[in-house]
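The data below hold one chain only, encoded as C-alpha cells and taken in the form predicted alone.
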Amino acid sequence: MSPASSPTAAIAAGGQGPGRGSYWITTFGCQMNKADSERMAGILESMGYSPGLDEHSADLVLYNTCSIRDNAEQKVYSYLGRQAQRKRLNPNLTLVVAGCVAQQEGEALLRRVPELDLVMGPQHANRLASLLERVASGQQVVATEAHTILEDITTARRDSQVCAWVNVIYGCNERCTYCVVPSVRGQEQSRLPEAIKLEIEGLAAQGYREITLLGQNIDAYGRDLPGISPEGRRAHTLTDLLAYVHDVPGIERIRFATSHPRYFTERLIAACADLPKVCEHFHIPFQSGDDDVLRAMGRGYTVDRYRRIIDRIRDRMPDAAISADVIVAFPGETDAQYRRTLELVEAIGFDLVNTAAYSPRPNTPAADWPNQLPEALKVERLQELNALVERSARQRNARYLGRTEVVLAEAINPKDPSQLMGRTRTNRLTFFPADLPADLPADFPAERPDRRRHQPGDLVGVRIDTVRPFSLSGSLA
C-alpha cells in the first residue's frame, strides 16, 4: 500500500453506549490501516466509548502504527512517550498500540513502554473488544500470534459519509527483499465475493456513492480461494470481483488499490475500460527504473514489462491517471541505476508518485546487505526525485485547465466553508463553490427544486480554472 507522510486522527461523532469514557485513534500509514482504524472505532463505540476531543484528554488512546519506513516507526515512539507520562499521572488511561509496529515488536514494546495496556497486530483488529475485556480484568495483553481473519460482523465508524474502504484481501505472499509487510500482516486471506458484495450493498443503502476495494496486493485477490470456472481458470480474480460488484444500485464509482505489476493482466485492463463505474485511476508501484535493482528487490518484473502495462492502459483509457511508489538509494544502487529511475519517471509522466529513500527494516534480507548507501546520498537523490515528480504532476495536471470534470463532492473544504472538495474520476482533488448560481436555468437538474447548495454526495460538473501540482480548483459548469 501507499505510505502516508503523516498520521491522521480518526475521530467523528458516533453513538454512545453505557458510557466507558472517550477514545482517540491516531492512524499512521496506508489505506489498509485507515480501514482498520474505522473498524476499531466502530467496535469502541459499540462498547460504549464516545469520540474524544483530542489525544491528550481521551480515556482510551489507540495508535494504529506503520513500520514500512523507519521515520514512521520513530514517530510512534515519540507519541507514546507523551502518553506514557499521562499514564503515570492517570493510571485509568487505557493505552493501545495496534498495527504493524505492534506486530513487529510484540512484547519488546512492553519492555520499552511498560505503561502500555494492549499490543495487537493488524490481524487482531476485529478482536479489539475481547482484548480490551482482558485488559479490564487487569491483564497486560500482547496479541501478535497468527490469526485467521474472520468475516467482520462489526460496524465501522467511517470517516466519510460518501466514500468507503472495503477490504477484499488481507496479508501479502510476496517476498520483496526490502519490505516488512508480509511479516507483520501475514499470509494472503481473501474474503468471499458474496461477503464483499453484501458489505457494498449495505454501504449503498446508507448513501455511500464510492467504494475503494483494498488489498496489500489486490491483484492477488482470490488465488487462495477454491474453485475453477467453466473456462478452466480460477473462478475468483480481481477482474471477476469488479464485474460481480459493479451493478450494486447507488454506488457510482469503484476504485481499487494497490496493484502489483507482476499480476496486472490484459483481462483486468479490459474490464476497467469496459465497466463504466470503475474509475480511470491506477496505483501501480514500480519501485525502480533499473532491471538489476528490481531483481535485487525481488519484484519479479522488468522495466519493459511495467512500461507495456502503462502503454496498454493508456491505449484503452487515454486520460487515465497513473500513480506509483518508488524507492531510491536501495543497497548497491549506482548513480547510473538511479538515473534510469529518473528517466522512467520522466518518460511515463505520472500523475503522482509516492517517493522514499530506502530504509532498512527488521527481518528483511536487504537490511543485512553490506552495500548500504550513506544517508547524505539518500537525501540528495530523494530531493532531486521529488523535484522531478512535482514537475511531472504539474505537467499532467495542465491538461485539465478549461475542461469540465465530473467531481464527486466528498466534504466541505475545512479551510473555506463556501467550498466543497471532491475528486475527479482520475482521483484529482478538486475544490469548487458549494452555492449554486442565482441565475439557474429553468431546467437545472437539482434533486430538490428549492435546493441552493450542493452537498457531499453530489456529482457536480466543475469547469477547471486553476491547476496546481496536486490539486485543482474550478467553478460550477
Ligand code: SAH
Second form
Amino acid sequence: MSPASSPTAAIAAGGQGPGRGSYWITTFGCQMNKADSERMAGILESMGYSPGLDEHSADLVLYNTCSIRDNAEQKVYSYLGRQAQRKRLNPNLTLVVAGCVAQQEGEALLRRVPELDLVMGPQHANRLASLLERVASGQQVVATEAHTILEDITTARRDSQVCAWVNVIYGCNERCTYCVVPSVRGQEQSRLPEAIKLEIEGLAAQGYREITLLGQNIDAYGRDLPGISPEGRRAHTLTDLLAYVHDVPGIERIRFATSHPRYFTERLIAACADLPKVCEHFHIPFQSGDDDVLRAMGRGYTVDRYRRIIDRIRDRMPDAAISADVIVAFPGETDAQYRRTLELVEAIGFDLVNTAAYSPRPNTPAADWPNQLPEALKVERLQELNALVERSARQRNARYLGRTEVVLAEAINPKDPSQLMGRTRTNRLTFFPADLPADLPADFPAERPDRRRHQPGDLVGVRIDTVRPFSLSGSLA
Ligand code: SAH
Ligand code: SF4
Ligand code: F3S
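Since the structure above is the form predicted alone, I would like to see how the form predicted in complex with the named molecule looks, so please show that one next.
First the chain shown before, then all remaining chains and molecules of the complex.
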C-alpha cells in the first residue's frame, strides 16, 4: 500500500503507517454494515489514518449507509449536507459514502452531493485502500459494479474486545417483494469454511470469547460453494459449519443471524441443542402472521410452519430465546390480517421483536403496487404492536428473576464504571457489579481497571434481582 500523494494533511496522530490524518466512520443499519465498518476502519489504520475525535474535525469522513427504509436513507442526506458545507471550506477533507445507499444511488449521489470523493457499494468494502488511492490521484470514484468479494487480509478494528462478528455469507438470493437488500448486497457469496475458521482462530488468539456468524440469510450458507471435494469439504451447510468451527479453543460462545424460516432445518435445531457453545438464542423473522400476506411478500412459508419451527426449538431447548422482525401495513394488509400478526406475537411469546411499518423501496415490486396503506394507519398499527411487543418482552424477562445466569462480561457500563455489562446465553443484556475492593476511592475504577475482580471477557455467575423489558440487573452469585 503506497502512501502515494495523499492530499490529506498529515497530522500523524499515532497511526502505524505514514500519517495521513484522522478518520471518522458513522455506521447506519444492520450487523453487516457494522462488520464492514470494522474492516474498513482496519484498512484505514493500516494506511496510516488514525481514529478522529468526531465527524466535524476528521480529515476523512465515511458514512456507511442503510437503505432498508426511507427514513434510514433520508438520515444520510442530512449528514451529507453538513459535510458538503465543511468540504467547501476545507477541500482537503475526504468524503466517502459506503454501504447500501451508495450501491442504490451510485452516480446519482454525485449529482446530488458533488463534494463526494468516493461512492462505494458494500461489495467493495475490502477494496477501500485502492479506491482511496484513485481518489488521491485526483479522481472522483464510484465503485458499485458487481464484485467478487475478496478475502481481506487486514486486521479489522473491532469495537468490542470480547465479541466479534464473522461474515460467512454475503448478499441474498431471496426476492422478498418489499426488500432492497438483494439489489444492494448482490448475489450470495459464501466464504470458504477454512477462511472462516482461520479468522475465528485468529480472534481466539486475540482474546475474543464470542463470535456471531453473519449472513442476511445465513441458512443459505454454502449453497454457492463448489461441490464436495474428494477429501470431502467439511462445512457445506450452516449446520456443518457450526460443527466445523465449534472447537476453536478460547471461543466460549457461538451465535448466528439471520435465520430464514423457509430454510431452518431440524438438523440445525439438533446441532444447536447438541453443540455446547452454540447459544440458545434464535433470531428468526416472521414478517407477518397471515399466510396471504406472507405469500404477497414472497416469503415461501406459512404461519403454521413458523410455529412448528419454534415448537421444535422449544422441545429441544425449553429456555431458548426467540427474537424476530415483523412488518406492519404491508400493501393491502387488512385489519383482520394485521390482527393475525398480533395473535402470533401473543401466541409465541417473543423475547424481542424488531417492528417496522412498511416503507416502499426503490427497485422492489411491492413499491409499485396500487394498494399502499395510508401513513396514519401505519403509525397506528405500529404503535399498537410495539405496546404488545414490550408486554411480551417484559413477561419473558420475568422468568429470570431470582435465577443465576452465566453472563459473558463485555464492557464496563459507561453510565456506571463500578458495573460491568454483558449478556446471558439467551442474549439478555445484563448489568452487574464488577466487585471492587471496598477500600478504593469512588473515582478508582476508571483509572485502574486491573483491580476489578471481574474483567470484560470473564464468564460471571450473576443472580438476577431486577428485570426490565429489555435488560436485567443482578449481583454476583
Ligand atoms: N434477512 C433478514 C432481514 C433483513 S432486513 C430476513 O430475511 O428476515 C431487516 C428487517 O427490515 C427485515 O426483517 C424486515 O422486517 C425489515 N424490512 C425490510 N424491508 C423493509 C421495508 N421495505 N419496509 C419496512 N421494513 C422492512
Ligand atoms: Fe431481504 Fe428477504 Fe433477503 Fe431477508 S431474505 S434480506 S428480507 S430479500
Ligand atoms: Fe440496511 Fe443494507 Fe443492512 S440496507 S439493513 S445496511 S444490508
